[in-house]
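A single chain, nothing else alongside it, follows as structure tokens in the form predicted alone.
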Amino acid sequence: MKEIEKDSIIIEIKDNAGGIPEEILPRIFEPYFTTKDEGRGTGLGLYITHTIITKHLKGKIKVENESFEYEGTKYVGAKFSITLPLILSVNDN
């Protein structure tokens, strides 16, 4: 899902894989913070994205776990939020 909002555009992005848990939710954007086994992830990939967003795009990442229902069906999953600027100042780097 996506919107727009004043001068920024709101991008959503739904899982349905049962949400994050709450103790790690502050977390997940740290470098090298992960959750899989030993040789199985980085832990960059998150950290990465929130980087790129946040201070190369001048934009926000959220993310929170939310009930939702799709066709008929209730699910529980994460939902990210990124909103980004439509127009960069000439001046930002």
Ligand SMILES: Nc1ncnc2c1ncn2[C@@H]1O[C@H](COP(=O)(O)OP(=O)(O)OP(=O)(O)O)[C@@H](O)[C@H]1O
Given for the second form:
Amino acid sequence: MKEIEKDSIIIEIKDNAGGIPEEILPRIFEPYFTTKDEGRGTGLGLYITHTIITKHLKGKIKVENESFEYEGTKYVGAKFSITLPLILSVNDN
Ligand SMILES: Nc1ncnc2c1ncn2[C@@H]1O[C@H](COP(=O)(O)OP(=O)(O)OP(=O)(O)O)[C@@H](O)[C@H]1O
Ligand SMILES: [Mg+2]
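Switch over from the form predicted alone to the form predicted together with the named molecule, please.
Whole complex next, starting from this chain.
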């Protein structure tokens, strides 16, 4: 959990795998878009993630590449930021 701000929560997930090439960034949430070898990736992982977050949870997901330092070593990776609305449920019982 990164932070809670008013009526939404922001979750950030990042890795140190080198980042996503700029030229494919606009396509990574498309269904069946994959750079993996045939038979190794479906290209559905991020499409399904995007659908669940935007359509079902009414949130947002964005991605950017980021350089960072961890315990004295520099890394580059992809950072996904997920914003989810906080919904208060009211129980009538
Ligand atoms: N963390 C990441 N770092 C670098 N590239 C990524 C990252 N996540 C996704 N990508 C790129 O986006 C493409 C689409 O990702 P997605 O998860 O939708 O499919 P996939 O990983 O190829 O296959 P599968 O859905 O079966 O896991 C990947 O093939 C890869 O090129
Ligand atoms: Mg995947």
